[in-house]
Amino acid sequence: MRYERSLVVGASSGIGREIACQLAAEGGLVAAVARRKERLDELSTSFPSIQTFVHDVEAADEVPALFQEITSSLGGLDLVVYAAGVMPSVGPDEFSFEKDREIFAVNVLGAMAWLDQAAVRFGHAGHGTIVGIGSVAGDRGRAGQPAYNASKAALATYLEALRNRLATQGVTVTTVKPGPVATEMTAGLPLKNPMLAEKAARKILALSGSGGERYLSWKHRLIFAVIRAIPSPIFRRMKL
């Protein structure tokens, strides 16, 4: 499916980059939108169709005046990319509630405040496609990572929620829930085969316009669906 505006919330790296630029190769116009300054300009550079936004997305309040000034300067809107997310390291005794306050401000507040944005106009204008980049992560309460399970945990269930609201007004909500994805946030993890943010980036626009929950591969689907189904006093003595 070919997008002509397409706005990426955390295109500075990873997933969100590759889908920027993919849709910007495309022949699409793009804004991005990141907090690292420097890493937009090289996006505008070798893309002059990407227009580009600096913005924390720990600063909600700034949200519905950029959405607007984007809206406003692509000239309309097709789909929106919430890529952004934190996974900071956290020691196996650690219980840091400002490590916390950040993963859940940026995976799931900063979400929120620019998917309400985008629910709004697409319900109103009566199209539109909205994804939302999860992680299989989220599908269990992983002792390594509580909050970041947690936070994409929460993401699901609130994309779920904006594809029932939205069901009938003709706008399209995927959850996307890759699996290990070679990017800056993951580069500091043992991953076992790691798919390429390029790669992962292709196959989420192919799924793009399809709605519903969906992982990247088949393996990955059958995996989890395993997963989910081992019972918690059985779960908590795996390493997984």
The other form holds:
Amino acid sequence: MRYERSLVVGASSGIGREIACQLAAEGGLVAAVARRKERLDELSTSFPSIQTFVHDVEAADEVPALFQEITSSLGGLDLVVYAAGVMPSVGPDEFSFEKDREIFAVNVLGAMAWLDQAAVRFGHAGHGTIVGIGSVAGDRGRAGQPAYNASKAALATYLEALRNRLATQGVTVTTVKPGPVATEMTAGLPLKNPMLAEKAARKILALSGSGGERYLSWKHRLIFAVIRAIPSPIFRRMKL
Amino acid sequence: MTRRLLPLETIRGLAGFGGAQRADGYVFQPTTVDEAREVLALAREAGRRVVLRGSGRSYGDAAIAREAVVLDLCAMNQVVGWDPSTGILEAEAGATLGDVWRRCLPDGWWPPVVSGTMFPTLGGALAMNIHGKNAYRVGTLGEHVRSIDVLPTDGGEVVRLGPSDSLFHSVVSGAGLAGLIVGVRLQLKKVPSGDVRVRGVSCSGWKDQFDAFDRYREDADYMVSWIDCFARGHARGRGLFHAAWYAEGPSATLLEAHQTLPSKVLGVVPKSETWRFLKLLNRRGCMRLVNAAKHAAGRIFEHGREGRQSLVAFSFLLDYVPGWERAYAPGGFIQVQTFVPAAEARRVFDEQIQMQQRAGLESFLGVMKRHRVDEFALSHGVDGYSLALDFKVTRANRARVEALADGLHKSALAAGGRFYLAKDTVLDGADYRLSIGDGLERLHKARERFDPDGILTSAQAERLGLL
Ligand SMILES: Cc1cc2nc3c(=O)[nH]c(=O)nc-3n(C[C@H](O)[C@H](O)[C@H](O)COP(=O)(O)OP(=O)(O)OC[C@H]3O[C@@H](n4cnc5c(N)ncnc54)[C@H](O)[C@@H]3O)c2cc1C
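Show the form predicted together with the partner chain, please, the one above being the form predicted on its own.
Shown next: the complete complex, the earlier chain at its head.
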């Protein structure tokens, strides 16, 4: 077992849920944090080693106390995965600040609220692994999802900074950038051969200790190296 | 009920000296009794247990506990009073054995009992009731204490306990579970110089070893023996015995300059880097050779010879190589020290040496000492001998090392043996409780008085079921 005690934020569905289940299946203790109580109850019924905590990541003020309650109740902490994320559908001409605000509150500010705690704790304790679930969507600003793209870019840069701050303190920070994954969040989208959440979670856990920015396949790594290098005026005209 | 939060940045990853057990805790280092009270109050308001910690020189998990408040006494380290006419020293519990000898040796006094390292604090040393190479003669450190000051964990008044108080013998030896020791008055030992005369006796097997201990027991001030744990057949138990006597001599030997350990090993390698070199050697094949070479050298150069050594060099041999424990990283190591009544010691130790050889897990270092019985609640004292063995732990061998340790413990227990919490990392709780008679009830009496809410804990106490 690689991680004895883990905390997964955004654990009630999708990749987060799969990660929590896989950590528990390996024999670890897991704290699962999410908004929806019924989903959490279902999780802890299937895995007795999963402890559940109801929390909406938009309530950032609750985080310090909850973080301490969780570490105390787990008896320590080795891994934190921030997997909470939202992607409301946005029309081609729509500019909704309501939606933008929610996206940033969940995808960015929530991550900072939780991972700041993890960073202080792990830095002082001299060990620990942080995993943030970014997205290939953060690599470029596309016409379709301005705020979502920006939020994942912000998350990636924040995680990079954490990685650089904590590098000498025994803490590993890994950013994973999954491509299309079949989850509730993407259920309404016309994705081309999405990865199953179960498989994405397995790959993310395998990469968790690597301490860099990771794509889930070498193909993605290659494709996105090219996409990132395309000059903006050209990128604008391409349907990527 | 809203609980107080603990400051996140006080968290530290802590380990025992052996590095084989770890736990994160919120560390606080009070400098006064009042500050210590505040830490206890904070822990209570945060709903946390408290683990007491000195220099963290216990090998296992005695001074760590997961997610607990760690009350670290190292900053309460003042020598409060010293009277060279009586040899009585008064100090705060965080003062170390090193602080004590530095203060008192120039006046011709030496701590009555010291461990193999000078870094332990007085509080930690009394919580474990340490013994030295003179245990057979003068007993444990607790036997030389005039009084201790104990701060109850509910923040009440400090209580002074002397040896005639019934709870004294439980707080001392109580493994940090029977109350917080904040102050100590200790009777030191008058010494004629800062040196000892040391005589080596090369032993070709168990018979020689036990003969040597018997021969010097009435006379020598210190006795200790090194055992080559790789030697097989008739050579089993071979090693090098040392007896030592306080030496007469010039008073200049009392000065710190004479006692200081050299900063280079063999005059060339800086001491702070030696562990790297040891790490290279720290494998079974090399250690077999090192042990054989050490035995051969002992036979040729030390047998029957007498030399002089400073008290510090003789007592704190292990401090010569600071950080030597890092040679065992990353898995760390555990020490198994079992205490066996004299009549059974030879049989049990021989059995133990064979067990570790059969397991292919020979200890890189074996140390034998002579002990006597004492009055303390969680006493490791027997009228007999102890054998200490160090086992390297890796991810791959951990289960095998633990199984071996269990076997070694069981063989000592069957012979009426005892165990020592300062060294324990993997004892079975039932074995331990069997070994200490009514010690646990006595511990609980002291806990009722000095830790009424039962907030003191340690990973070891939880593992062994002592609370
Ligand atoms: C290289 C080496 C050689 C050693 N040789 C010997 C030896 O020859 N003989 C021997 O007997 N031991 C020996 N030891 C063990 C060592 O002496 C003991 O473990 C001692 O207790 C360490 O003291 P410490 O201050 O580091 O205490 P810690 O290890 O920090 O704590 C030990 C225990 O004391 C408790 N405690 C600490 N402070 C207080 C306090 N103020 N009040 C109440 N409880 C407290 C803790 O909760 C814990 O249970 C050796 C250790 C090392 C590393």
